[in-house]
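In structure tokens, the next block holds one chain alone, the form predicted on its own.
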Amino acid sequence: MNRPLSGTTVQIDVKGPTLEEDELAYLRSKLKESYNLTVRGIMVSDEPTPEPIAAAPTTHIIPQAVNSSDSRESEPSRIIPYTIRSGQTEDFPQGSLIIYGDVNSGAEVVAGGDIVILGALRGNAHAGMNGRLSSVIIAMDLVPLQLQIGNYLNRLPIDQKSRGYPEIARIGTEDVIIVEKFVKF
């Protein structure tokens, strides 16, 4: 099996609970074990979370039905390694997406959940295909020819710029993709 980040040191942030001494120590023993990465350290913070940002006045709610197998801590990733080239497309109705680079116009990565892109959108993103409209789309560079998340589809315009920092596409409050700066889940 193929692990990108074998033998990586990572600096795990954990907020909310604080937890015990041996879970810390069990928690750093499973990824080495598991997955050779070594804890450089863990920073616990009880801090709140903030409120997300509102894009629109609230005027009615999205019902979604919360059950276990819509949650995204018990879905299935596929990380892909390498850009997504014009032509190629990558499709995982299973769960998430995860890229670790571009792309490109031409280039259409669809998922049953989100989808997290380390580089630039240009192509074609479908989150949510299997009707998830709690699905986001996450990319460092959002200039995508079009975005869908469940049956919802927003083109963008065709000479849009990169605004130069990370954006999520979302279902808003009015049914409709939004795109907003991101800064955390």
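So that the term is clear: the rigid core is the largest set of C-alpha atoms that superpose within 1.5 Å between two forms. None of the values given here were measured: they were computed from a predicted structure. Positions refer to the first chain, counted from 1. First, how it differs from the form predicted in complex with its partner chain.
- Taking the rigid core as fixed, one finds a CA shift for V176 smaller than 2 Å between the two forms.
- S29 is among the residues whose C-alpha shifts by 2 Å or more between the two forms once the rigid core is aligned.
- Comparing the forms between the two forms, the C-alpha position of T38 differs by 2 angstroms or more, with the core used for superposition.
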The other form holds:
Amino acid sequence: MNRPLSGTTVQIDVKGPTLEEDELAYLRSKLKESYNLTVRGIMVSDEPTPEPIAAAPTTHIIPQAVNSSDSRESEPSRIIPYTIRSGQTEDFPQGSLIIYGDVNSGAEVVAGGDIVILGALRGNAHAGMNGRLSSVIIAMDLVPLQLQIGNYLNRLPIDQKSRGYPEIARIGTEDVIIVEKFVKF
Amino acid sequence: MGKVIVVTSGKGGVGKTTSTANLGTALALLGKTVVLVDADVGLRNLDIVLGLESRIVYTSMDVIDKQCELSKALVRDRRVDGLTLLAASQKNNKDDIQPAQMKAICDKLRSTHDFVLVDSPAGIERGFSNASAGADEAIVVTTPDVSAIRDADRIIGLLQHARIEPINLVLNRFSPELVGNGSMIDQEDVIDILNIDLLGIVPEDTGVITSTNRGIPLVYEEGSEGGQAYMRIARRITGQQIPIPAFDQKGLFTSIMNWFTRKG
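We have the form predicted on its own; now please give the form predicted in complex with its partner chain.
Everything in the complex follows now, all chains and molecules, and the chain you saw is the first one.
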């Protein structure tokens, strides 16, 4: 294991839920044992968490709770190591789907996040099913029957003829799904 | 111990029954013992294609109902040694038979024959589950059009789910002229979509119509392109290495060009 900080001393700042004495001791011993870090001190700040606003005047906008699956970094992904054939569906509302195969005509893939197909997309794909509009659909051969990102559906029929290079579908500035050559993420 | 092979397609009218009759006859002509099982209960056709419709006394339904012995229900084709037919009942429907009962019949037939070919009905419902219940392997028949290919894809998914392997493809009613002028899907695209091994290509042959009406499978006819194709497929089923000829209307030059571009 790479341990660049080996032998140094650290200070731990704990916020939020208070840790018990034995939990702190466990943390201390674990850091020493695994990373050779000496804990100099532990600072526990007991900030009271703000009470949620029960009722707000109608002129104010209540801030939405940040959903953990709203960003690409925090969401899980699932790998499907086979081709999805006509009549079969794969859905993964929790995050992104990566498919090591094709999605054939009559098949459907639905994901909370992105959909990456390391093969041909010939059926239907729906990315960002929970409303994450930054979701994208990438396929080595993007020749779908239908694309959907969030609640946007492709309006213009996408050419069913293979173009021979990978493509990406995303929501463009004019609020329509655009498909373009995929170069880099 | 013989092999049970289900011949299926999903879509109707792509040539399951014609393929079953021709492959069964071809295998018998190659010296194998073959029994053809019609699983299309209520809409039986295999007896007509084989020209045996006047000789059917008992059906698989009678065997299941214990009205007769299995061996007694097998109708022998007198034109070739080793070929028999187990007909489907015409007055019952598909729900009258359970998959387990079909499996029992297939298992019994397997012990006395080299090949048991089960002709599946169209669709993905009970008829299909009955036909595939006892199968070790599958032959999926498709024509080179988008609807047949999509249905074949659906059937392949179901066969894989039922752990029937290998699944081989027969591309039927292939027309080199139409592929040549770009109005038919070519074989490479079909294989690319379905992603299973190609067992053979049967060219479009209008002789099928007269063959069906007369009850004489194409493989008996010398010089029939379709018959020769089925003969080659039968040889491949028995394990012989027979190359799939390129049905190319454009001539040798383009074949060579294609060969180069494919390698490159």
